[in-house]
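Just one chain follows, in the form predicted alone, and it is written as structure tokens.
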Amino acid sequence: MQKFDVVVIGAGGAGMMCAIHAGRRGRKVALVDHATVIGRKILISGGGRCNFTNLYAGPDNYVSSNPHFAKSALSRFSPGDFIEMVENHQIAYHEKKLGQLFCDGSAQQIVDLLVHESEKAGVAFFKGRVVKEVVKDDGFLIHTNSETFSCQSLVIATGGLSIPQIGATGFGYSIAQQFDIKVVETAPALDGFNFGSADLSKFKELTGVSVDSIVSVKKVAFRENILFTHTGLSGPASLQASLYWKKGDPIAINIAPDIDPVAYFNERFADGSNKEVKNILAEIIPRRLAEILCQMENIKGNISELSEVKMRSLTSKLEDWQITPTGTVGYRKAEVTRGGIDTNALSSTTMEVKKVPGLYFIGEVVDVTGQLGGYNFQWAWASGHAAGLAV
């Protein structure tokens, strides 16, 4: 039997951050993971450059049944704290947009940083270990395919269901069920939208078209590009909206956010333009999209022939195009899993389960989900840090 003070199951970002801070406190720590390659989700993030944090990360950037839960951990480990680690390892980085920080080089640099700091703190890695059973006695026994570990503090950092092809599983939720801990309903998030057959038939010629837009769902709106795909809609603005979307909700798209469409058409009409409506539209949105909109509205001919009714209908599509997706693409493509371990079951200071002393949940497995742009990594670092100071 392998005896440790702390066993962390899941050697991703949150797990390694927890192990680092626990090891620095002199705790004997084991990092146990079923994979043989460490940090695979880090490695594929940000197009292989890892969007490792966001300068503006704060509680308002996260979705949770308890929106206040993340405040404590985020306030005690800020983006600046992780940037300091990055700079200490002489990793060059840049701000891409909207506070999003990426490595100039490879995401492997972030994994190497975490592995190096873990090893420096005396953390032992056990890769390729599949946990078969967790037993609670005076502490915990963790039976794997290779050996048994014992510990006083057990940390679950196994992530959510997103991207199963790199090893994501529902292990953390199974542990919660074992200890009668509520799990908030999970769903794929930061994910593209699928459209129904009727909408797809209209948009099939738009695959690959990207346009600067504002996408709104409920009372939340995001301005970035959308991208039409063969199944529906992707692009940053769509992915952001998916975090707040639930089945049956419509989404509203403004595909001409910098103009007043009614005023624009009235000006062109007053100028005596003889241009076709689709060509005038193509001055402000991609040509293929302009042509499809005119087809949908059954608009042909020059602007001088455009009736007030048709013009109002067309401009409403530009400002407030209402579409109800049938769903999202799913966990294979979703960047994160919304929902998870109910935060009411956890201490916001330590991430410990209130009714099971010594058991902790951190990272994506918890019902705290960040927006697109480095926020979820910042939650991994912050929640891992919080638990690492307590285990």
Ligand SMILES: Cc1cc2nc3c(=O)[nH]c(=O)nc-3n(C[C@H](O)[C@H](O)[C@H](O)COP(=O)(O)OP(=O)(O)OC[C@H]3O[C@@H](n4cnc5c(N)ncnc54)[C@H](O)[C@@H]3O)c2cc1C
The other form holds:
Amino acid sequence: MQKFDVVVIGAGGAGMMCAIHAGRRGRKVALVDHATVIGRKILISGGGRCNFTNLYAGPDNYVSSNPHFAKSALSRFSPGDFIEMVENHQIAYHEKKLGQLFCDGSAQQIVDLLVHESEKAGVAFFKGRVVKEVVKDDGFLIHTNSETFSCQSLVIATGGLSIPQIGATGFGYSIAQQFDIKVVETAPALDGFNFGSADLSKFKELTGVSVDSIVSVKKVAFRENILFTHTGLSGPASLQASLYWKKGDPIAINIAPDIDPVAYFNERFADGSNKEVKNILAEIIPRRLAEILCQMENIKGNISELSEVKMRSLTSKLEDWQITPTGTVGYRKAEVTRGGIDTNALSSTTMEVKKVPGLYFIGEVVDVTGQLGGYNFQWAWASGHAAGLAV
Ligand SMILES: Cc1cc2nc3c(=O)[nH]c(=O)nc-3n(C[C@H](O)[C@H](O)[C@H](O)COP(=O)(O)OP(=O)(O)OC[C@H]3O[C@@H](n4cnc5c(N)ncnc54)[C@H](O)[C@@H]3O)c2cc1C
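Now show me the form predicted together with the ligand, since the one above was the form predicted alone.
After this comes the whole thing, all chains and molecules, with the earlier chain placed first.
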């Protein structure tokens, strides 16, 4: 039997951050993971450069059944706190856009930082351990494929269901079920949209076309690129929208966000240039998209031949193209899992389960999901820090 004060299951960003802060407080900490490579999600994040935080991260950047839950943890561990750790490790970084901070070099530097700080805080790593059973006694017993751990505080930091290919599991949700803790329905998010066959038959020639757009779902709107794919839509603006999307919701796309399309066409009527409509469109959107739009609207010929009705229909496609996706691509591609451990069950200060003293949930397994752009790591750091000070 291996005795520890704290066992953290899941050595991702949240788990390591919790272990570091608990270890610094003198707690004897074990980090247990079924993977043999530490921090694989970090390694693949941000295209291999890890978008490790966002300068503007705040509660409004997160989706949760309780939008206030994340406030306490986020306010006690800010983007500046993580930046300080990055700078202390001489990791060069840059702001790519919109407050998103990336390593200049590689995401491996962030993993190395976390492993180094964990080891400095005396944390013991147990890799390749498959947890067979968790038993509650005075504290907790964790039976694995190779040894049994006992601890007073047990932290579940096993993340969500996204990218099962690199070891994501529903372990955290099973533990919630074991202790009768509610789980808010989970869904893949920060994910591409799939379209039905009728829409795809129109768009398939657009695969690979990217355009600056505003994508809206209900009242939430994001302006960044969209990318047409062979199954639907991807690109940052659609990934962002997927966080707010539920099955049956239409999405609205404005593919010419800097232009008032009606005014634009009226000006082109007035200037008498009498060009082909698709060429006029190609001045403001990618040519392939202009051609497909004209095909869809059955518009041929010059602007002088464009009826008022067709012009209205075309301009409404430009600024408010409504499509109802059939779904998202799914967990094998989604960056995160929306939903998770119901925040009503947890203390927002410590992440401890109110009705099971000593049991904690942190990171992505909790029903707090960030937008694209470094917010999810900031939640992993902040929730890990909050629990690390309490376990
Ligand atoms: C492709 C991709 C790119 C991303 N890029 C970014 C980005 O640039 N910026 C950003 O903010 N967010 C990004 N994210 C999201 C971010 O990676 C996650 O939100 C974050 O890693 C969650 O941290 P976590 O510690 O809660 O969980 P994870 O990082 O998923 O860690 C969970 C750990 O638990 C272990 N585990 C799982 N099940 C078990 C089990 N049964 N037994 C033992 N161990 C188990 C896993 O092996 C893993 O080590 C990206 C996600 C993906 C998929």
